[in-house]
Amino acid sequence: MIDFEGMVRTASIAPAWTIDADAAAWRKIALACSDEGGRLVSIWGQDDGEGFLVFAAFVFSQGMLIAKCRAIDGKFRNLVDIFPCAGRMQRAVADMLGIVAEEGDGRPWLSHGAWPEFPLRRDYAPAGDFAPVEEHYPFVTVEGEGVHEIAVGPVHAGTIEPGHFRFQVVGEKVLRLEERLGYKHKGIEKAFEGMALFEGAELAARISGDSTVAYSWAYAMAAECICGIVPQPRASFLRGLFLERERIANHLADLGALGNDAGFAFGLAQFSVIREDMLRANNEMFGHRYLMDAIVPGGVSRDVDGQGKSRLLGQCEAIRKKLADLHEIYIDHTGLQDRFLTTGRVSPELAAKLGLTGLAGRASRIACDLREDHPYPPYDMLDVAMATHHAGDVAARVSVRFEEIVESLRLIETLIGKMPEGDIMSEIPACSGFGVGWVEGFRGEVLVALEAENGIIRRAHAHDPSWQNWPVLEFAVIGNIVPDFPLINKSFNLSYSGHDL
C-alpha cells in the first residue's frame, strides 16, 4: 500500500501528487500500483542540471502518482516486467535523453538514423542540417515452413502518417506483427524548453490536430497548477463542451470510416456529412473547425452567447435523431457484422495485462474513463456514464463509439443549460513550479507535465494514450487475415504524431 498522506499535490483540481524515490521505491511503487489494479501512464526523463531524473505516473485508486527517481550511472530500473507498456517509453528516453533502463530493450525508437544524440540534454546544440544515414532495425521474425513476411510503410497511401508494420503471415493469417514507429518525431518537447507558460499553449495545442482541445486543456490544467490558479467556473463549462464536441466529431469520423473499410460507403458517406455540419458551426461560432486555441491557461478564449446556445442544442437533436437510425442500419447489416464480430478481439485479461486504455481498453472491459474516475470541473457535477463492453473486438469498439456519442449528447445538453454566467479567463502570471494535466480525449488520457521558471518552461512532457495501445494492436491482429488489419486498425484509430513527439 502507498500512503498518500503528506504527499505533495501537484494538479490544481486533478488529483495527482509527487513522491521522491530511489531505485527500490521506484519499484516498489510500480508493484504496488500493479497490485492494486493500477495503470502506468508514462515514462520521461529529465537533465536537471546535475544529472538526469526519470518520471513515472502511476494511477491508484486516489489519484495520479508520479515517482521521482535520479538514475545512477546512467540508468535506472527497468518497469516492463511489472506494466509491459513501459518498454516503448524507456526506449524513447534511452534515445532522448542517453540514459537507459537496465536490461530493457536496446533497440533504438526515434532516431532512425537522423536524429541527433540526446537532444534533450541541457548541453545539446543543433549541428545544423540532419543527415540520414542507413541503418539496419532488427525486426523479430518468425521462421517455419510456409511463413512469408509483409513489410508495409513506413510511407502509406494517401495522407495516412508514416509508420512501418512486418507481418509474419502463413496464407493470409497473421501470425505476428512488429510497428516501428517515430517517423513523425518533430522535437516538440524540445521546442517547449524556452517558451513563456501562455506562448508554450499553442504547440500544446499543435501536438495532434485530432486532440487538440484535450492538449490544450492538459497543458492549460498543468501551467494553472503552476500558478496555483483555478479557472471560473464558467470557462471549465466551455471546456467541458469543446472537449465533447471534439469527442464527438473524432467518434463520428472513425465510425463513417470503419463502415467503409467494411465496404459500406454509405456509412462513410453519411458519417461524414454529420461531422462535417459539426466542423462548420465550430469554425462559424468558435473561430476554428477543430477548436485550436479555444481553451490557454488560465481559462478560454472562446465564448457563447443565447444564439449559439440555441444553435448548438438544436444540433445535438438533428445529429441524436440521425445517429439512431445509422446505428440500427449498423447493426441489421449483416455484411458490416460478419466482418466487426469476432475480428482484431482483445480479451479482458490481455487488455489488462498490457495496459490498453481509454476507448479500445472500455471496449475490453477496463472500465477507466477520468471524467467518472477521477472527475475535475466541469465533470464533478455530470454523473458521467462510463460506456463499457467485453467482447473487445472491432463490433465492441464501434458500439462504445455509439454510446460515448449518444452520452456526449446528454453531456453537452446539460452543460449549455447548467452553464454560470462570468468571466471566461484568469491571469498567469510568471511562476515556478512543477504541475501536471490530465484530461480524458477522446482515445483516452492525454498527460502533460511542465516545470517552469519564473514563467519560462524548462521541460515539458505530453504523453498520448496512442503509446500504450500500439503494441496491444500486434496482438489484436493476430490469427486474423492480412485484408482485415485495416479495419482493425482503425478500430483504435492511434496517433502517429501524438506518439512521435
The other form holds:
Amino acid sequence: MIDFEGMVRTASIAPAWTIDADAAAWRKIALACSDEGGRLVSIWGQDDGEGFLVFAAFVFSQGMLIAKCRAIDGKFRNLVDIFPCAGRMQRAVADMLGIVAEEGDGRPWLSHGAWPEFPLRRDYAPAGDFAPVEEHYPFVTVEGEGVHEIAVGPVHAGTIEPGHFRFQVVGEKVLRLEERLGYKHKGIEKAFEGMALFEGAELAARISGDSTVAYSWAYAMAAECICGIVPQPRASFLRGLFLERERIANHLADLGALGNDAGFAFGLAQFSVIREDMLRANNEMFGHRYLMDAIVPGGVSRDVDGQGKSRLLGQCEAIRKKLADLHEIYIDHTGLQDRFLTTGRVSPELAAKLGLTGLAGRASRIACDLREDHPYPPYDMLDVAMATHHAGDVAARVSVRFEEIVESLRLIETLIGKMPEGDIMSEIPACSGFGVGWVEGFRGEVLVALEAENGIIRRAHAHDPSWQNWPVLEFAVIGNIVPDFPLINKSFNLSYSGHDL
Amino acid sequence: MNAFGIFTQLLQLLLTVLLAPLLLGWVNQCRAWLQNRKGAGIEQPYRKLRKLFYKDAVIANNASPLFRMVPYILFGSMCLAAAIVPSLATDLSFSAAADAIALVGIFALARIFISLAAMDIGTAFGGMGARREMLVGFLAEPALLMVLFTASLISHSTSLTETVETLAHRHFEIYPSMAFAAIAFLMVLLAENARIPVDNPASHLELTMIHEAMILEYSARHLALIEWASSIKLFAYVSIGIALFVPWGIAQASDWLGIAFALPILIAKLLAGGFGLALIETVMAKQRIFRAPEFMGTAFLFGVLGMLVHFLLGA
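For comparison with the form predicted on its own, produce the structure of the form predicted together with its partner chain.
So here's everything in the complex, that chain up top.
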C-alpha cells in the first residue's frame, strides 16, 4: 500500500481510505497514483460552511483513497495533466459550486445557462423563476479544404436520451468529435440534501434506470459505512444476485441493439425475447422489472424462496442455451462481423492513457473489475473470472459482453446454491459521518460518497463510469466513417442520465 | 390507341397506386414473422398514410417553393413509372411514350428532385443523405441499364411491353443471359429502394440513413406522398423484375380473359417476391456505406456478363 500520512480506513466493506490533503499533497497523491498505474474515479466538491472542499477518489492496487482538499480563493489544483478524465469533472464542480481548477478549461460542462447561481452552495436560495441565459459554447473546429461540420442532437431521430455531438468531417470520414452533455441534469445531488438516509435510497435507485441495482447497492454500502453496519450474509448474496441479473439484462439489450444498429434486426428481436423473460421474472418474483428499490440501506427488501430459486436456475439454463446459439450466429455472420471488426478501435495504450474503465476498458486490455480486484461479500467466495480482450474494437466489446453474461450466469447459480439462511435486513440507526460505496455495475464502477448528520444527508455524490468513457468515445471515432458512429456509440452504451445527474 | 389499351392502362395504374402500400406492408410483415415478431399487420402502411394526411405540415422558414413541389413531382414520376411497367397487361397506352431507357430517366429525375429538396433546407443530414443517394444512384443506374439492354437484345426493342411480349408469349426459351441479369437486377432493386444491405428503411439512426436522411424535414401530407411514392417505386421495381424474369401470366392485347387471370397471378408473384425480399433483409446486415460501390460494381459486372453471354451464345 502506498502509505500516506493521516490515512483513515473507512468502515465500508469495500477497501476505502480517506485523507485530508493540502494543495501540494493533493497533487502528490495524484502523481503517486498515476505512477503506480492507478486511476482517478471521481472528483466532486462540497460547501462545508467554512469554505469549499474538493474531493478526489483515486484507486491504488490496494483500494480506494479519497483525498479531501480545501479550495483556496475558490481555486483548487488542476489534475487534468495527470488524469485526462479529470477535465470534465472539474468543470462540473465549477458549474455546481463555483470553484474552479487552476488553468483549467473555463467552459461550463453541465450548466447550459439554465441556472443563475451555484446550486450546491449553502447560501443558495432559488429565487423563483429566472430566465435562461442564451448559451455560447465554443466548439473546437477544424478548417481546411472540404471540411465541414455535422451537428447531431440533442434531439435525435429515435427515442433516445439527449446529447449533442459535433462532428468535423471530410466526406464521410470523422476528423474530430466533440460532445456536449448536461441536457439531462435534474439536480439530483441538490435533491439529496436534507433527505433522510432511507429516503435517499429511493432517489439513488432512480439516478440511472439501467443501473438502478448498482446505484442502490453503492448507496446502501455508503450508508452502512456511516453507521458501521455489515449487511447480513443472506442480504449480501441477494445483492449479488440482483446485480448480476441487472448485468445480464443490460448486456442482452446491448447485444441485440448492436445487431440492430448494424441492420441485423433479427438479433434485436431474439435478444429482446430473452431479456423480456428475465424482466418479467423480476417483476413477478421481486416486484419490479428492473429491481428498483430491491436493495435498501441495511439489507434487501426482497427475498427468494425455494420455488423462486429453482425458477431462477431454470432461467439461467434457458438463457445459456439460447445465448450459445445466438453467439454462434453473431460470430458466423459475415456482414455483422464486417461491421464490428476494427470499428471504433481504442488501442490498449490509448485506453490506459485516457483512463478507459469498466466494460469498454476490459475490451481494451484494461484489466479492472472490482468483483475480482477487491472482492467483498458475496464476491469473496465466487472467484470471478474477468473477461478481457485487447482489440478494443466494437467486436471486442461484443465479445466481452457475451463472456460476462456466461460468467454472471455461473455466479447466479453459485449464489443460489450457497445462499445462507437468515435475516435480510439490519436496523439502520440515525448516524453521522462520511461513507463510501463502490460497486461494479454493468458499465463499470459506480461510486456513491455520502455525508450525513444524524441520519440526514448533507452531501451525496454519485459517480457513473460514463464520466471516464465519454471522452474516450471522442477518440474512438476518429478516422471512422460517420455512419459507423451510432454503432460505436452503442458498443460503449454510456449513460446520459447517470452522467448529467 | 384503343379502348382495351386505355382500360388496361387505367386499371393497372389504379391498382399499382392503391396496392403499392400493401406490398410494403407485406414485406414488413414477412420481416416481422421471420424475426419471430407478430408485426403490425400488412395494412400498417395505409394507417401511416392516413395519419400523415390528417396532420398539419410543418415547413422550415427557409424552405423554397421547390421543397413543397418535390413530393408531388416524386409522386407523379413514380405513378408514371408504374404506368409504363407492364404488370397486368402488355397493351398499355402509355408504353409507347416511354421505353426502358426513359424509365431509368424517370427514376433519375425523381432522384435529382428529392436530392435537391434534401439540400434545400440546409441541414447537415439533408446534404449527407443527398450525397449518399447520388453515390448509390449513379452506380445503380448503369447496372439497371445493362439489365434492360440484355432483355432488349433478346426482344430487339427497348420497349418494355415488347420485351414482355417476346419473353412471355412467343415460343418458350431459356436465356442464360437473363440469369446474370436477374442477379444484377436484384442487387439494383435492393440499392434503389433503400433496402438492406445498402440502406436500412427501419433505421432511426440519423447518421446512418440514406433515403430517410433526405426526408427528415418533411412532415404530414408531404411526407405521406413521399412514403407513398417510395412504396410505388418498390412496386414498380418488383414489377420490372416480374416482367423481365417471370413474365408468364401478363395479359396480351385484347385478351379480356387474360386480364381476369393476370391479377391473381400478379398478386401471387408479388407475395412470393415480397417474401423473398424480406428473407434477404432478415439474413443480411447493413453494409458500410463504402461497400456500396463494390456492391453496385458487382451488379454492373453481372449486367455486363449477361450481355456478353447473349453475344457469345446468341441467347
